[in-house]
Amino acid sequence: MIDMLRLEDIIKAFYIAKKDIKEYYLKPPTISWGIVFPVAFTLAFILKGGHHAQEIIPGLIALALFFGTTSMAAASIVFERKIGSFERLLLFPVSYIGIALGKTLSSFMFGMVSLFATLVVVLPFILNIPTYSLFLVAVLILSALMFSAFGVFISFLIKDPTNTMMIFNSIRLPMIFLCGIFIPISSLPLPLRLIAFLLPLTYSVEATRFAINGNYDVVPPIESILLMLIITILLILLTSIKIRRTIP
């Protein structure tokens, strides 16, 4: 039987992550993974897009706050498990989806932190003011609770924590050439169009292009707005199902 959410949960949700946010926001892999690594990527391909930057800034914008969510959710659950302290949390009165929400929002805060630093560098290169900008707000606040979700989920079902990185590096690269950052998603072949539509990023990726560009490839911004948000609650509803789970 799935958790119902109540209210109390809701308030242990944000007393897990300030307690993640104090102990991990500092770790190496944090910074290096959900700091450095997306204002690094992002000012090259800007640099290196020249007059057609304004074209892959959205995308760019979305895959950095999808790695600085993703890398707190990886420092913080993967590391608890090995040391055995996640199973004290278990002990506490805290619903599993209560758990699942703090884990995600800590991952949440953390990326917001990372999106600040991504548009420092970006902003200078918008050309043009966003041509719906209250809906870029939007969209990036539920792009960070979606990613957020998904890399908690993928954190719990990691059993070793020594490939931690190099597993969310296997799921986290190819999301940079499948998610119409880069290449169209309409001009990719059938079956990697069917697997990119699979995806969190794509969504966020086509919403936030037509919050800043004002167009979109493939999906409509309502749609791709609606699926995040499905996403988002499923992920989180998958992840408590998985806590469940690991109670022996």
Second form
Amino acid sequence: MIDMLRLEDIIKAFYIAKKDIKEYYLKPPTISWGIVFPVAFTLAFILKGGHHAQEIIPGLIALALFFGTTSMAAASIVFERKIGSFERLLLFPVSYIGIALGKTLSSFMFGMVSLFATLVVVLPFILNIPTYSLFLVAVLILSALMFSAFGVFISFLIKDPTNTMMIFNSIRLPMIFLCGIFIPISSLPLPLRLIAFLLPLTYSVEATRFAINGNYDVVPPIESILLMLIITILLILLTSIKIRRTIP
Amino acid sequence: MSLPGCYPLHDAIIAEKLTKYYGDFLAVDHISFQVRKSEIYGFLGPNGAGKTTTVRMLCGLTRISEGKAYIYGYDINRELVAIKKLIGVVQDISNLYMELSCYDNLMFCAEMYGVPRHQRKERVMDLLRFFGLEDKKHVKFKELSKGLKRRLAIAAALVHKPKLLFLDEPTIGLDVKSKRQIWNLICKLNEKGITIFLTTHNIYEAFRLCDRIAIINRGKIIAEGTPTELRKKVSGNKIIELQVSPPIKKSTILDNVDGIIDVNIGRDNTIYITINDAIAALEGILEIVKKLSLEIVMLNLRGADAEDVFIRLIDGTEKNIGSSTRR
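Could the form predicted in complex with the partner chain be given as well, to go with the form predicted alone?
Then the entire complex follows, led off by the chain already shown.
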């Protein structure tokens, strides 16, 4: 059911990512939802946050990264499935997990671009240097991978491309309030807290907060890292299964 | 490798009772055929006959519901990645990457097919030259004409030097000039030893290009052979094309003439008479012409053409041969 990931597939995954970068990075939906929107809301919340900005910045960075990566996944996969060019990938001698990884990598790389744009906006407002700089780099890289895998997986669940952004936003926007960016998870009612634990953004926000501010709300940083790793691997595997199942 | 011992080594494709169901709908109905190495094998049939579904099964884009298929001895159900290295596929839609240039599209395909790094650039440039696209090297795919898009799609399918090329309706929607260019390319590729599996609903295309043709309708192969063999299937029948003045409006006038199988009258009043005995039919027709004091404007006796063969085999009867010629 699950393909073996060979070195050849990893190399081809990078080729897929390189192709996607050339093909989709300048597409209007990618730019608007993946860079302009996250940068704009990050700036808006920081300006509005005043002296509380330092508290919400970690969450905003994670959220911006989340929008950046998932927008790229939506643009590349849903569009390709719509015009039929996704089938071309299925004709190449590459495993389904290789394709899933390739699509994840292209979203990841775009996420890095989006992150850079966000950091340019955020850095002037960070009063102290991050408490754990190296840990922050690791968290952001892992977060970008996890969000990319999440976006890729969701993209394969969407049947009607015209609904893409509506579906993506109906998943992404509630997360803003559930994943501890503005409201601490510990203060959420139990049912919402349980939902928060099911959402990948929660772990990214918790770990980012620890890396920048040196504190966390409910999930210890090591656990967040481990869970992000597990979620990423699981999502890539599920995507490869989903790709196999798209074959009629 | 899982080549069944009893199969000849010269077959590029072996399909055994290949079947595809979409839910309850039977799209391909237990078809069996072999494609020999280095031949152009045509799959000719009307829209919805099961041609594209067959190609999709043979290249792994659609699951096989029942039956087996082997490409160069590899089992499609178990050795798909190995098969993908041997085949090139041109689908009936031009689905290369819109924002990439011709060069980048081919380069991406070369990378994905595992063409060695030091050969990629040369291979891509050779293909651009061969397909007359060298001056379009930096033009984006979306900016190409339909004919050029199709040419680039064929080039993309050849970048890894496949042994077998699937062409699914390669000339659909193209103008006459582009069509002929694609036909010439197909012949040139075949001369280089590439086996070609061509699906088309264009009868002329199939009879002109293919070494052997399978005629498929409603998911079943209803006839198979060389173009000559297929023509022979209806060779017992000939067609008389007749125009008289004043024109005859009712075909029943020829009902009692010996040697006639079917009569159809075209919109230009040409009478298409399908016959199985030319002498008896001509004698009878001339007798009626004399009796009704008609003047013969045109009288033409000819054998069944490709379209006649196709229509007759599709319909399973001879009665539509005449009407087919009217189109």
